[in-house]
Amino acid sequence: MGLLIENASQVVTCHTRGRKFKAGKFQSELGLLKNTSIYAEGGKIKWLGSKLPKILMNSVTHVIDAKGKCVLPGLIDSHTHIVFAGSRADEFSMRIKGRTYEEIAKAGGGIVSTVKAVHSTTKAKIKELARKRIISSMSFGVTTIEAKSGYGLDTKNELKMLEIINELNSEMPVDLYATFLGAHSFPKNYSRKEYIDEILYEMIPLIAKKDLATFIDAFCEKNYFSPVEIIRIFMQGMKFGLVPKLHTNQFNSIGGIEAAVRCGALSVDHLEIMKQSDINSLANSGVIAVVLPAVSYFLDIPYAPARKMIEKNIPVAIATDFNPGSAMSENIQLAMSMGVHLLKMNCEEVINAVTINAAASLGISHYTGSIEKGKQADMVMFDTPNYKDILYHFGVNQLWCTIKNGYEIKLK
């Protein structure tokens, strides 16, 4: 298929200059082009102009007439839970009346609770509201998404959770990528030995044969799992092939940053609770910090000290969290807006923050998160000639068409 978009008001390339993800003072790097067209062709960006070459023209079989709208690139929702059953929703209740979120966890309640939601439930169901989820981010303009298993903490539901998101991958006009989150919580019928035993000897060599993920997580947190666990973990599951990411720094900094530093990770996630030493750390290591605003706003606790990370060259990206307990929300907009509005970031910062940084958090940045000549055809459009109404005008969602792999995605 020989793509045409014609004629975009504003085409937000995000480019990278060679760089894997943009930092510092090159978060605010949109690379503005105005007035322009794109081609793509097999799945990828041909070119970028004013006027298609002729040579070209024969080869375009659909066009799109962009003009007074703005084209960005397909965003990247890179840390979430979609595949869960049941609700939270009296859980979330309680919350709002004083209990919290460690109170709510030792009374069976917490990441417990979806566990033995996902334990009762067929694979058919749960798949089918992972699917659900899927459709309802791509409304907002979400084109690649991050998925973790983590709520069946035993060896058959972990693979149950990573054989949904697999077949989703291969289902769905996405880009699905499997995280094994085994190290999420301690299942109560094991010693924390056994579990990690269980993590470590059974469920990473399973998963690794059986090619069900990319990444490793971990929650590092006080009452879950200590950094010299994650490391444990974390070297196993690259012995395995797979590549660390981390959730910690969310409620207490026990050492979770310089593990994941440690131990090579792609991205450390969530990170409202940060001292100075966790910044030092995180400065030129390469790491991408990812923010989770959404769930700031929903437990009302601290939000990640974004613009004091950006100040120190620290590459930040955001993401929905999208999961039952504590993030119950596919819109990525939403999350970006507040971005702009609670983590202090510009509205290119926060741009950048759901593309290339996003991209780069899951080490694809070389390929998708921006649009350049030879990168993955993913494009949104908005119906706005100026990028900034996406945020200025918030609350509603001005998606207008969604291009991946080079085809136009109809949701209904």
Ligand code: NIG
Second form
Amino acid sequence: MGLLIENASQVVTCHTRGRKFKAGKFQSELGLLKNTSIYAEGGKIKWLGSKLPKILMNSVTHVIDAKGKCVLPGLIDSHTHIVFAGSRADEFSMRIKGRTYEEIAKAGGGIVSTVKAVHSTTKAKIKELARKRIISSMSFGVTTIEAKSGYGLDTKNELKMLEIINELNSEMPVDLYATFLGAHSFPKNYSRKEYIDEILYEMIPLIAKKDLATFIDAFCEKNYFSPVEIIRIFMQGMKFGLVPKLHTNQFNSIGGIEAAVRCGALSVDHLEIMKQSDINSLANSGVIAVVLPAVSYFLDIPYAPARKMIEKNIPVAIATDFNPGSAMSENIQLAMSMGVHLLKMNCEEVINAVTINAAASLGISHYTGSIEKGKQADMVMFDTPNYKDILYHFGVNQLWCTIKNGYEIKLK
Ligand code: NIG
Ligand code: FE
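The form predicted together with this ligand, contrasted with the form predicted alone above:
What follows is the whole complex; the chain from before opens it.
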């Protein structure tokens, strides 16, 4: 299968020039090409330029006329909890009337209520719910998704969630990366020690044995997991080949950033409440800052200091954090719009934040996240000749075509 995308008005390459991510002033660099064609074969980008060489012409089996369109790398949603059951609409409505997320959690709602729903719903049903959400996410231009467990909170149900992610990864035209988030909250009927022991000595070895996850994550927060507990959990995860990422600094700064940097985490995610010392520890650490503006919007909490972090040369990625409690939206374009208006990032920084930097936050930027020769052919086209329209014309979906692994994807 030889795919030719012909004469696109703009190709936003997000090329890396050999770097893993874009930080500081490079976060604004898009690598914009005009009136460009792209040839992909065997799932990889083989050629980019103005006129396809004759030698490749014979291999073309599918042509897409992209005149008047702009092409971007397939968008990457690098932080989601897309597998869940139940609804927290009632909780949402209570929050709108003035109760806080933390108050609701203390009163037995929050994460624990989704855990109950996951326990009482069959695997097949949860999988169908997740499948629909993935299709919806892809309709906004997403071609790679990170998805976490964390609503099981016991071995059986954590495994059930991870199995769903792995099965959907092989059944659907999207790359799903599974993250084990057993340390999301403490389940009822366990002591702290009992639950942490189950994570360390049952869940992690079993997940590694069955090869069910790439990453290990935890929620570093008051009333959840402490930095000391997280370091223990990450150390054990790493021993079994899992790569750490951390939910931290959402409501309080309690040492999560330092713990994550010490463990060599790939990313720290949330970062709504950052002390200057947190920003300093992140600077030059190579750890990606994944910011989640939809959480701030939805929970009415402060926004992550994205500008300050970019000024300190910290690579910033944006993700949806799609989950039923703190960000009930899979629309990455909405998160991008929030990136511009609420995080005060420029259009170019935002685009790099959902492509190459998002790929770096999953350790896959050598493979996807930019349009470059040799990379996986993951691309999305928008029905406009100017990439700025994706952010300028907000609230509507201008996605026109999705290419995943060299194939055009029909979503409906
Ligand atoms: O990323 N902060 C912790 N975990 C999720 C929310 C989970 C939930 O409320 O169900 C988050 O915001
Ligand atoms: Fe999250």
